[in-house]
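For reference, the chain that follows is the form predicted alone, supplied as structure tokens.
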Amino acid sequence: MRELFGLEGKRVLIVGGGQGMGEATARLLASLGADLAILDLELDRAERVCAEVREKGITAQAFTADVTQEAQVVDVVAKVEREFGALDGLVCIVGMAGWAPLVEMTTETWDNDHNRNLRYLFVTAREVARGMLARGSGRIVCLASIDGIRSAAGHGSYGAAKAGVIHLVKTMAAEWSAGGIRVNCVAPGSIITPRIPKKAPEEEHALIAPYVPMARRGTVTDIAKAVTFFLSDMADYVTGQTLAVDGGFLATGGFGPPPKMAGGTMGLTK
């Protein structure tokens, strides 16, 4: 079965690999024989994931950087390729939303959301792609959100940044395909992550379930499976695409602005 994926011995850098979707992706890739560089803001998290996946017999190395700082991204990509080896794959997981109606949103919130969702991705992919282009092959997977496809009321800066991710993926695919690089995008819907309680409040589930045809929130493993598909040989003729992993939510047309709840909104993003 591993042969179908073609990931045995491939070297993959997971940016944001220390928890949540990144950790789940690391586990799945390791089970298919990929060697992993785990980059996280907190080195302890990256080292913990590395220790776990090494038990599957693969090579794993932890790295740390603040990816919102361009100089740190440039340095850490160079360090990864120097110490870990030439990269076959890149997965960019990092993302976070600021919440405010547009009329109350500050330019600081706007800039922060674009920096930590779109700008860092551009810088990271650019640095990694240079090596991939020189070698004539590579696979890049970026994380967007269904909020980059539908309206993102209450967190418009995040939605705009994720829409930018989706567009940037198309452009990277168009520019880099001739150099042997495939670039694709996964757009999660409502996913249970470490930032969202694993057991959602009953009222939150009641609000979400009627609008999701599969009647549940997604898991980090749901996202890891989609990422792995794009990295694998099974997607050899796929580039520039965005796959919504949302339980069918977008197929219903969505339900407009997210309702307010105690402690914030219902959390229909990563």
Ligand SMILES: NC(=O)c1ccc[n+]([C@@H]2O[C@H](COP(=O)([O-])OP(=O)(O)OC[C@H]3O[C@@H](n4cnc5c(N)ncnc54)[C@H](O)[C@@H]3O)[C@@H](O)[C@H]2O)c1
Contents of the next structure:
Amino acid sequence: MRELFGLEGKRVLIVGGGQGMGEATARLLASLGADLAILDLELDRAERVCAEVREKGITAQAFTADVTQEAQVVDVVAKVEREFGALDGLVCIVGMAGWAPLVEMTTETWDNDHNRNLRYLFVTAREVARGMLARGSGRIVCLASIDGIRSAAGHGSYGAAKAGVIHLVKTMAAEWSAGGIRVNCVAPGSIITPRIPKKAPEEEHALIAPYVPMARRGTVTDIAKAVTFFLSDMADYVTGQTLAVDGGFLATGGFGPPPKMAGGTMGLTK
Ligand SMILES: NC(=O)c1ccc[n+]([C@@H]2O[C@H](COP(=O)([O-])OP(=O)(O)OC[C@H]3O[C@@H](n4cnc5c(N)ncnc54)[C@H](O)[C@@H]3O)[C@@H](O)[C@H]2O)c1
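Just the form predicted alone so far, so send over the form predicted in complex with the ligand.
Next comes the full complex, and the chain you just saw is listed first.
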């Protein structure tokens, strides 16, 4: 089974791998035999994840940088390739949303959202792709959001940045396929993560149930599985794509099932 994924001994850098979706991705990749460079603003988080995944017998090394700073990205990618080794895969997890109605939004919020979702991702992928292109192979997975596909009030700057990520992924695929690099994108729906600790999981699921056909929020492992698919040999002929991992939210146009039908039977059974 492990051979199907083809990830054994592959070197993957996870940017934002210190918690949540990045941490879940690290666990899954480690269980498939990939070696990992975990980069996070919080070095202690990256080190904790490395210590855990090393128990699966893989090599894991922690790195730190603020990826919103171009010079730090350039330096840390060079350091990763020097100390950890030439990269086969890159996963860009970092991303965050500012909330503001457009008429109240400052250009600072706009710029922040574009920097920490789109600009850093361009810079990081560019730096990593140079080495991959020289070696003639590589796999890149980016994190967008369903807010980059449909609009959400209050998420104007974040949504525009994530839509930019989805477009950038297509351009990277167009430019880098001939050089052996595949680039794909995962667009999470509403996911329970450590950064957004709210109520108990059951209460969280109940809140979202009327809008999501699968009637639950997603987990970080749901996202890790999609990222792993794109990184693996299972996606050998797939590039430039965005996969929504959203429990069916977008399939309903973003509105979910009619309230009377929410709950799963869709009126087909008693
Ligand atoms: N949580 C959701 O419901 C949801 C929904 C849609 C999309 N997303 C997207 O999923 C991705 C992950 O979101 P999350 O909430 O799990 O993130 P998170 O904040 O839990 O994890 C990201 C990691 O990145 C690190 N990080 C943050 N800023 C950094 C920086 N400047 N430099 C280096 N590392 C930095 C953090 O320390 C953290 O460990 C993001 O791209 C987000 O936009 C999340």
